[in-house]
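This document opens with one chain alone, in structure tokens, the form predicted on its own.
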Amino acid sequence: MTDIEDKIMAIVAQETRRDRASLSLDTELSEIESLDLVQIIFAIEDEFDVYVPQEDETFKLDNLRDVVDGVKLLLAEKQDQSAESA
């Protein structure tokens, strides 16, 4: 498990008050209450200093694997932008 996956799983476990062991990358976001999901997104944005686009059709969020992959993509884009501006 990568550091990003571990941090996201910890955030999800904390915000949903679930045991970390009960979560997997295949956990569907539809299983998470919408208010918890909003808190998860805010916590991810704070933890990784990124903006998670919730209405962007290219940013598919069906399960936790999608969230992890999306955050990795956002971090890569952020790194590319930093490199270009340096």
Given for the second form:
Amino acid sequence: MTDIEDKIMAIVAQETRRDRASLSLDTELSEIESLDLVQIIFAIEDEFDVYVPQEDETFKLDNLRDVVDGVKLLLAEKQDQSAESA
Amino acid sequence: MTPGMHRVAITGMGCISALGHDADSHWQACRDGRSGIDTIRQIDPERLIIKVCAEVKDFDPASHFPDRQLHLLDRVSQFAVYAARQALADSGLEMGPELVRRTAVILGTGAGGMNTLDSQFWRLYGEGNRRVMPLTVPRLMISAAASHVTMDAKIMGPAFMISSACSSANHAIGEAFWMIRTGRVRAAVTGGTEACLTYGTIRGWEALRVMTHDVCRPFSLKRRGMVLGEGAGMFVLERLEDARARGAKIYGELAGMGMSADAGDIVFPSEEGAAAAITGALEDAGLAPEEVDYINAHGTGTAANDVTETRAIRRALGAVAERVPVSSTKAVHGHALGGAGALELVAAVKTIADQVIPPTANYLDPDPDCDLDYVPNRARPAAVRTVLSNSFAFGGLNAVLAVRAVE
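For comparison with the form predicted on its own, would you give the structure of this protein in the form predicted in complex with the partner chain?
Shown next: the complete complex, the earlier chain at its head.
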């Protein structure tokens, strides 16, 4: 499990008040209540200092694997931007 | 009684204030003139000019709400739900599937979720953070407390909140009363709630220069102003015939409500406007001034209110005002703004139940312009059948409730 994956799983477990062991990359987002989802997005933004875009076609989030991949993408974009500005 | 109209009984009460976490402890402190005013705990007092307030103390929300519910609740909603649970339990009302749809939840608040507003805007403006918590809007919206009471108690009838600054609770209770009286609902949970002892709010009040640095002394010559408070008072109202049919304990009858607007000044009260609300409550209840046994005053302890209220009572009651005891319990529970009328209605109803008039605590010296019987410093046993409870808000929005004993 990567560090990013680990942190995301911890956030999801905390915000959904679920046992971490009950979560996997295949956990569907449809299982999570909408209010918990916005809290999860907020916590992810805080943890990784990224902005999770709304209504972005590149973000088709169905399960936690998609979330982990999305965050990796956002972090890569962030790195590119800081490299450009450096 | 006009055909199709119903008399309205008060059958349940709940309360949380600087004086305690239930209606009995709130009342006992009012009766004993025991103040709940102290140095503020929620904020570092060194950051404030006015360091005293009437704060709800030792309230542990986590012991009353599961995490799942608590993270949705601003302090103002916590107080409302907590007091509403008490009122419902006290009433013994069984909420069947029919009654839940015919029960209203009508609450008052002046400011709504100020703790959420203050803390989240601090992130933006103070910490330079660009984001606020996702639950900011549902927590701070002014109607949130009513929503949470409906969700907590599974009540599905008309539900909304009323805001008229310091008269919010009385306007809300009056509206609930009229809805039952006119047959639109069978029962209601109603009252007022406030929790705005935040840094930003207190600084705003400081700037108005109406608050005392130390002791609240309504109607005294040496009064220096009001003390901000917080808390909630909640009531269960129902048709008197329903309450009797189910053998409920009946605290009294909510008999009338009077309202008026000064149409004058945004902060300075008007004698005429306040008197019109008192007269309105008497007329609505079908009471003569001679029948009033006690008035729980708005009595904020400010220079302006106490003189104006005294004159308004004289104008509305005429010569009878000479002998009617008037007291302000704000001396002990502070001014809870949108919750104030509810905290005071608890005291007013208990006055009838215990046949003891609560004093105006901290009374020092007579003001020649405040020349009524203010029941100074000591509770007074008395035969009390009918009471009025006054609320006069900033902006001249006045609401007065009349309660009488039920035989």
